[in-house]
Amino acid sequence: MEDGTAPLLALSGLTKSYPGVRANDDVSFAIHAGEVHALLGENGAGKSTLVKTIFGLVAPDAGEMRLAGKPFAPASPQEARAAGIGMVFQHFSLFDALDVAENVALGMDTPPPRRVLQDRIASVSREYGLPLDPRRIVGDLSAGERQRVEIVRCLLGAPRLLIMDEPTSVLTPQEVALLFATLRQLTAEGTAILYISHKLDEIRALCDRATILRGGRVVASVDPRESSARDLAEMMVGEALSAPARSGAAGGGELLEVDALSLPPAHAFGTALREVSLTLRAGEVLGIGGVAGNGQDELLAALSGEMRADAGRIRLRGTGVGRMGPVARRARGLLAAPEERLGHAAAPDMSLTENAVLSAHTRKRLARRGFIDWRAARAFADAVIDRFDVRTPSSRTAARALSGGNLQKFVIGREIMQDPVVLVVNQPTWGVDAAAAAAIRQALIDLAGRGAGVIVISQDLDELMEVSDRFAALNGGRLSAPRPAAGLSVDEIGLMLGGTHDMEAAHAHPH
């Protein structure tokens, strides 16, 4: 902790510019041994550039770093690791077809013999409470177990500083508790942790210090335990935030009925859907939680029509749509926005206007007799940009040129402004900053308030509890019986996510 001792890592005046943007602007702060130090900020605040500088992926234009009092300027991640810096990235860099030990070896400059490495992995995973079998194939692991592989890979290098980027975004509450116990053990041994997360209640529970970035500059340094989550969010955004307001309109007529829907996995390491059943009423938001890889992508694909179920039925307003393709389902009002923004929800090299046509040509009548009405298409794209505050030079801008948060606002807005009967969204605020996330959640609630049915599939439990009328958990391709979201405890939700709920009268299935 900060007790007058010299810091482990001191950053002084770090500045980094890219064409048109100053990513880091005179950033200075210090991290001490045995401290969990939070780095907070909206998308685009400069967090990624800063940690890439520390990890040797980016060279600053100005400023300096000192590690244990000595000048520190790693030219590569290998140099950073050799100096005692470890990093667990938000998106895991693992090969599904290889086992745990093979994946760990790939991340080492000079891996030891396989038997020795297996023993070290088993020993370190036991020592830090991270159960892991070095012989298991990574494609068969849960998201939480995959994260353990990444952490153990770092711990084998005995890091002095461990950087963690959104480490709990794919974990159940029980796995989060396990991770926090591991991190506290590491800090008790003197390891420093730089912790990046948008989950502010976690920051308040875990971190000793928080440095807050806005527009590339340090705007505050606080003890997060002495600030509320709202205070921290408002420091990040620079303005007051309001919680989404519920309309209370749930409970209309039945819009969507899914009965015993089954679907094979989309790929070798995908998850089969197993007899998924649900009903959705007008004015209702149904939240579906689940750790990544439990059938979320398959469920959205089955509902949107991208994949045809091999068993079960889907009825929209009483009409069977299970045999229809995506265009026919959209025409009837069943719309979907997938998790992967670039490449699935939007074509990267197409303009926003062209991307608007891709999904809205039927319901907004943007094409007639095979010809696109470009004036109408531009007007629709401009309306989405205006209503959802999408920061872009114009509707002619290519999708890939937008930040992740702005593209997400465009994708969600494009679907909402087609007035769907039912909208299914997967990870609607993934990687989106606090202000944009609040706007998207409010837009989904407002859509339900106008009588639509909304299904929100998300790994963010706080988000689901904020927007949902009912909550169900997806585990191993099975959906639990939905329960009213009000009054559900974190423990109950965690058990549902882990698959130890009623499992539709004990349909237990072997892994």
Contents of the next structure:
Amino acid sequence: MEDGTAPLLALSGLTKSYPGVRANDDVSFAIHAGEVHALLGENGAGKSTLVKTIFGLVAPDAGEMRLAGKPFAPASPQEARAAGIGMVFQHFSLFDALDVAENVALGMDTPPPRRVLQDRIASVSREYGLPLDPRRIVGDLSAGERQRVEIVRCLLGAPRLLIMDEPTSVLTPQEVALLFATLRQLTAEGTAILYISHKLDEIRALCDRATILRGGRVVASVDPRESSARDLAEMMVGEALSAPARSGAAGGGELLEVDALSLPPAHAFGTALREVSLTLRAGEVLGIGGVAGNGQDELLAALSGEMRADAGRIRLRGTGVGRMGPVARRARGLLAAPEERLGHAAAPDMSLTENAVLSAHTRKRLARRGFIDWRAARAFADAVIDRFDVRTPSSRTAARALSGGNLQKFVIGREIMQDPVVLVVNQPTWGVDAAAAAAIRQALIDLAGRGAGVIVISQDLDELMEVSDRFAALNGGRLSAPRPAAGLSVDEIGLMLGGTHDMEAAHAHPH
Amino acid sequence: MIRLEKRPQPSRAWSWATPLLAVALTLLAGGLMFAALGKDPVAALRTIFLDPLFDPQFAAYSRPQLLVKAGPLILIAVGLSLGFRAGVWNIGAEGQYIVGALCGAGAGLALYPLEAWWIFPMMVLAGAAGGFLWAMIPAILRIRFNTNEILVSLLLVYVAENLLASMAVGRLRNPEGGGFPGSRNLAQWSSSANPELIPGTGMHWGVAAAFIAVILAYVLLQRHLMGFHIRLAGQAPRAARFAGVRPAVLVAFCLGVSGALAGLAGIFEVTGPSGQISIDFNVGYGFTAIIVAFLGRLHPVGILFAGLLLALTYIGGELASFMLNIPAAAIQAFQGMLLFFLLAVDVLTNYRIRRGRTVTP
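One more: the block was the form predicted alone; return the form predicted together with the partner chain.
Then the entire complex follows, led off by the chain already shown.
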């Protein structure tokens, strides 16, 4: 690790476990002053846990950090900031109704007088080429300008290490160029930058060093400028990526057709769907990749019936189902399993039997004239528990008492065992241990093998390549044209996801 | 440091024990309050809880009062509890109770002095319909315009009270009453009377309806999809949308049922214990039923017991203020303590208390 000069921040043996998943496993690497250090990995690789550890939001189970040679164990973000660590989060924490200076002042322990602060903001923004008027109301700013507020807020604290989490996901290409210039200026002054991203081309353009995480472990540490995007992607997702042995069984009739579906975002931080079109054939698994927050939740809600559209926009076996609610769609065989297990796919305080009734009462006839047949419901819940190896004391156990992986197996199993015509799943193996994840993927492939259509929305490339017949990327609420997964190279996938694909470049502007 | 730790599962034992603990804490704190007022706390508590049932002098009068007072409380609270479970907050049962009584009484009095067996059932239906329609006002406003049903239903109570006053001195006034406000006595007109079914018990048709409502609500919540969806919507609104629950249907159902039950309580009251529409016909059953619903943990059987308990504190409270000169406000504070402690100790069902050092997050 040590190479002559003491690193600015040295991590050694950092380990953090959550129930059912080891988020960080013996993570060691060093960040030197004046370098841009990329932290690369898929979702769930442990990047955010690691960053939260550095920023004092998570206490590690084992391992230690040294900042400029001294032991460093921040108990809170305040302590981390005081030690010279700044962080720009992916999701901004700004108040729309306040102006820029007021927002910056809110993040300070002892804010200076307003006029002084405004001058300092103006001077920092000039110095680093981040155009920003301290008197403007944040609600009127673009995403790129809001990010500048967050960056300026950090820079006012003169950080020695600046952590940036997916900074370019909300930026236009012009704003990206501006940001990179600022970051290069900072490193020239000796600031270290820990840069988290999926976008391989950016990392190769900007970063001096890349640490690659997979499954919570450091799998490689390379100079990204000397590695190809393919090498990086393979290190990120593992070797399995190169061997997607899927038979082209997808030759059946058309089951689901989505035709230029546009929907407004479900909530203030949601993403609008923009003219999403796809067709799904019997026996086919369509994988939909993309960075979180690019419309995955909205697409699932539009297909499950939680959000309505015009009838003809979504057709199941030729029938327009766009106006139907979830119950009517289930009756016709269009089933879904949302990403959020607790509170969305399942009710936390209800038993597994009750959660079986939640989505299965129509197709499994668990209710007659509105009266629930609890014996049949328990039998169905027990069948799901049995077939999907759900570890639970019994079907009477509350959903929230199960580990994430076990509840996920139950949720996916509940839908699969209803014999869907089309099943849509979002992040089917998120936070699930490897063996259970493999079982879930196999079950999805088997379901397609029996003639159903399956849409897998996921941020896990490995998973998508393993299960998909065709692959499409969701970017800013737009879906790329699906392409056969078998012929796709790692480079192409990375580029489709990163949004620099030729087709996508034109609509990479989320506003 | 004392901290609360979330239980992996709600504790069954505590969900039964918390009401008892709350009653115990209320006795303790209430006793202290009565002592602070210079009254003998033991005598005060005995007068409130035991004398109404066992005192040789008063029990003959107050024992039937237990069911007479508990009946409407239970009937209204059962309806409210459905909405409270689903996150639909009908605070205006008092108004629905009044309008139910007005509609039922009006429908009957229009036929006076006809004698027919069907008049009383018809009045009951009219009463339920009145309460239902009054509750539909906040329901439709919420569904169509997303207004807050708490405010609308509450404000409609004051509208209903004024309607009651105007009816008592206007359209429904007894033409043979010598100009006094108030309607004819419905309890003395055999076609509309809601008499005591078993003499000396206080049991009338309204109490029977309350028991039936308890059973039906239990079946609805445990066995029927609608009840399942009510519980689901209250516990996990997103999961309810995923399940396909339509919020508009839920709002209309919960407000409609609670309004109809409040209306039933009103018509049974006006044809029985109260006997006539008068300016001060409503005595707060609709508001107290909110306490009963929560005291019963929004469970039909719990509400049955809670209604009886609260009715007892009413009767006993009256007795205590009459016998021991305890101010009525102190009795109300005592009842308030009961709700306060119940909600406070409810946290033990889902959390356990841990003592010890704080751990870093």
